[in-house]
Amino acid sequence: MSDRDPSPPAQKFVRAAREGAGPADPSLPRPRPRPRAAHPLFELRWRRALREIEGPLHRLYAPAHDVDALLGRMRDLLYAHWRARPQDLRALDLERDVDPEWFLSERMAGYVCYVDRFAGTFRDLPDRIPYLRTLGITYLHLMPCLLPRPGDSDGGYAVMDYTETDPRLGSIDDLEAAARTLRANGISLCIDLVLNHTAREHRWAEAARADDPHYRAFYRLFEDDTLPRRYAETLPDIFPAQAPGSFTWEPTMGRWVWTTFNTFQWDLNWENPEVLLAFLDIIMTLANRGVEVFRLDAVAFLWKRLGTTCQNLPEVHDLLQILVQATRAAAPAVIHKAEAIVGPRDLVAYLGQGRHEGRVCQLAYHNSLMVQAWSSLAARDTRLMTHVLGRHFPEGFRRATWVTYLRCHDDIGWAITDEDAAGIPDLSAPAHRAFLADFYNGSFPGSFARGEDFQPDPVTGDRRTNGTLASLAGLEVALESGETGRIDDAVARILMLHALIAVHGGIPLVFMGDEIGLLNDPSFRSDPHLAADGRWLHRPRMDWVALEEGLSQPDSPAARIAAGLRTILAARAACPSLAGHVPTRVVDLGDRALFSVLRPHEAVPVLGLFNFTEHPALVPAGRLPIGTGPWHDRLWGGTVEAPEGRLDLPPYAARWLAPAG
């Protein structure tokens, strides 16, 4: 047995209740225990949360567990954290209780970075706030910064301790101080919270290996490979090249461990409500340190069922509803973002459908928008994009919205399904996926891109793609050629794509370096700690000296991209029609070169219009759903007219049109 209790502080406070009454008999009425008196404000919020928590708890855990006892323990845990919550955060809670849709504002814009590659340490981070403010950033996502396992940690996603930070970045107190300074400057802090698994070295896993039955039940362990082999029949490989399979033999326990991603990442058993309580404790501990947004990593994988892919099961959404609504009881200022990189059919549910509408995550990544934008750019054909985005996605959500992005720290997986491809004549999904992989690794004839294949799957033949936005959009190849026209096209593609994610409903995210056109960084291959993971190709360090030199030359690509992006985000912030509560409606203009999205604000409707080709396009004004002109361009300014009833759209152009006058 372990000689120390590996529970976080508030979990220790309530752990004694674990040995209480056994499972309730569902056939008998059972009076709910009278809770200890709490502060009236907390009680109001708890009663609100209770209405949203009880149903999912019963669906997940009754009758095997006493749900009333779980609710009592959850309330005590949340109240302990509420009492410890700093006064300035309580004030923020009150403000956001009054305005729960604060994150839907058109002024929201995000930036994503690695602390060390962007600033150095947590203490250095405030020095970069002026830079973020010049971009118009109100939301900062720090890539994994909690304590990782030594050595390979999957880029920080193998967490060894959720309540401590990576000492190379600073202490948890340093993170709290940085969060406070960011908050004072109008910037909300987002960090990653890995829910599906812990590192093999996490204290829970250590206790499990030490034969603690309580913590063994935190993981999915098997005495022999009978069940793992049956599960494996329907499980896809996530990392087929570097970590094939989903189960690992652990000789210290004589057990098989479920390891979806890597052998050192142990999947948690969310069928055990102790895991749920432990993560509520962690969320509140970090929320009291100033975290305002939790990026919930790998949420699609939380629940497992034999005979399925063990992704996107209904129970996942019950778990998310409990986590979100319970957090709201003690920290209403906090919101949650689902990292569910799944197909279009499954993606919408992470923002709430049916009984979960308005009750689960407030944010989710619009993976499909990203994939379809790159697909349209390579094919010079937006039909698939118009078909998929117009068919699968609702025009809006209740108290929820997308985060829109063009790339992230991960690879791009070409999620083009057979069903979606069937909607476009003569389009084969496997052939199109192969085309996109070839185009973006630069091997397709005439490609402007320079990326690299990632995790080729020998069974399906599919390949994913690595590369920075600028390199994938053609800037690297263009700079090598020295041809002004090719450089101009690459810059235009980069700005057009950013204008797309800024006008589409959601919070646009800018990945560090994309605002100045940073190129692929192959230097990772000389670092033995990084060389095995090709995704470090598109995680370059911010070169502040080069940035200043580039920005000092107004005609340089860096200066043009930076100026263009500042204009895009400023135009968004000045346009209430782009707030998250305004619907997003895909408009089919009948031209494969064009993509269009309407934001039908009652006072000032705005139409985003995009040319995905290197050729000029003529748009019949009669096809536009906002009149036949003239229009005001809310993006670049000025009046746009349609002489002879046709609007001229230059190559790779973006326009945000609103009726003039």
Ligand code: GLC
Given for the second form:
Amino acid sequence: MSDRDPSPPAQKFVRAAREGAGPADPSLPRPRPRPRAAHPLFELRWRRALREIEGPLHRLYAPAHDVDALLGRMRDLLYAHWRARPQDLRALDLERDVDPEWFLSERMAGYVCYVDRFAGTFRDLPDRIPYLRTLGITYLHLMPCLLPRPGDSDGGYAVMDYTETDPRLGSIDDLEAAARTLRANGISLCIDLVLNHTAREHRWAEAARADDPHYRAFYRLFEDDTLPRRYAETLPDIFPAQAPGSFTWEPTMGRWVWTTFNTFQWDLNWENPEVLLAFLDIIMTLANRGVEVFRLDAVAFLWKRLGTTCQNLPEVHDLLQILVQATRAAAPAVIHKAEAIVGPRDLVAYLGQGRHEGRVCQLAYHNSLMVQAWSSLAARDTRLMTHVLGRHFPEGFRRATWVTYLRCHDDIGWAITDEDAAGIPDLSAPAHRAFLADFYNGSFPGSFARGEDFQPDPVTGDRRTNGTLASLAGLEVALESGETGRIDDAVARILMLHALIAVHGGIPLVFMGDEIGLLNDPSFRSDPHLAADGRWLHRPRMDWVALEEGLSQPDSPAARIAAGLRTILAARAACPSLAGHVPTRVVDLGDRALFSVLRPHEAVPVLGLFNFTEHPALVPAGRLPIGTGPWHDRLWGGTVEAPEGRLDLPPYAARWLAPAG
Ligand code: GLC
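The form predicted alone done, now the form predicted in complex with this ligand:
To see the whole picture, the full complex is given below, headed by that same chain.
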């Protein structure tokens, strides 16, 4: 199958012929057409999916579209892919149907990389598997690898063909072979699926420009700027500096095109169910090649409504429910991860709230944890973090969990709302956002960070931040100073942050290079296709020679970070209390230097304890919700005691305490 149209509207149903039934009474609800019998296993799964899909389909597409006909086409499409599904993947389907919470395991740990910058090509990837295994990785997210438009492709997020790969990385068969080898080594493959837009050069967009009405309806086009202007009144700018506005005039068509991101990324019209069917076809095509996790890119933007920000609309969750549950009908081994970089209030819904509970994406990025961790580190004050994480986030989800991370390929947007700041005396949200941008671009007096501003917004005055984990956490400045104490602090900060995301519920992700403290890489500025996008600052190439050199000197920062991270991930894998089904409870210890999170496992509760400052802290043992000691440190090992009722926590220390004995 390719990403051509999914099965045509041909009706493949046979009506239920009831013996002796008289002529149908037109006042009765129309009987559901009964499809031709499929394989019994598929039938069972399709019936399970139907219960979850019908409601959202009706809400989104009736009465403008015939929902029964849509369901019929969806079933045919899924069945065709199910039949084509390779045997080994069908075996994995069975395994995960029996254990649908497999991804909640404490053994899950992710790594994120660009294929070319990490390994070279898909064919070279297997050579790097031993390295990933030593780190304890069980999940590999390959940054965009489907066929991008030529030239600037927003780092591969402007896709020309979803069923072909970027030839510089290899063929789709090579990707499939790499997926198989990864799977054989216990590593699940995750790739990006860009749902909100295609490249302007995608076949669908070309057909739209050639006046094909079927494909014109795939996009959001406007004959004049009346509606775009009205929408624009409430739309925020995503790239205010490099691509201001959300609409682009397309002279070849004489129409405005909705382009939320760059002018060459055409927003799809998800109000058209043909788009939904086309993407189900793509998902299944790639799933049958061995993709186990789809990172659903920019999902917050999928549905648009006049007078809103066109983000996080309730319809998005209905759409996600359909995509997730339909995939489950034909490929239960596959799960979906929502990339919704939105404020705390909107974020939770992506893991299932209300009627979507347990039915939408199994994974979502914990953007708030990331932002708050950096905020606490700069301010040496965890009050906002404790407030936001303790207040807005449930302790757990039904059959879903976070991916936790410290950095990704994107900038950090300082998503701190007025409402959140109001919870902390004397804190102003705009002032705190400005402080964080200044702190992390290094201009704030005494800052340890070395990053850069990204997309300053002339309207709001907000700035976002680029930089690698190590550079933002102080290693770059410390190495320049040559001062041991500063280097030690930077290494301690990096390890504390890794220990935080590994003890918090979810799958911790390591962004390529962070495991050895790679610094900012300004070389992108000399590449004309990359120079305009400052995010390349923190997408360095893996330097295997430097890595070997660094790792061969046990005292080097690279070796200390790598060894520390290996210990952290191994400690996590050995601690069932950290599995995704165990709640994550934020504990307020009443000390702004400290952040604490409890994993209240019935047998072995574990308390993550973090000192976000360069000063030693004394923690009154009586405040800890796991007894007054002694404790076993599940992270670094050994017994921890509280002589005179106080536990000593060194600068930037991380502990995972469990009652001893
Ligand atoms: C996501 C990606 C980002 C990209 C955007 C548009 O947010 O992470 O890199 O620019 O989507 O596709």
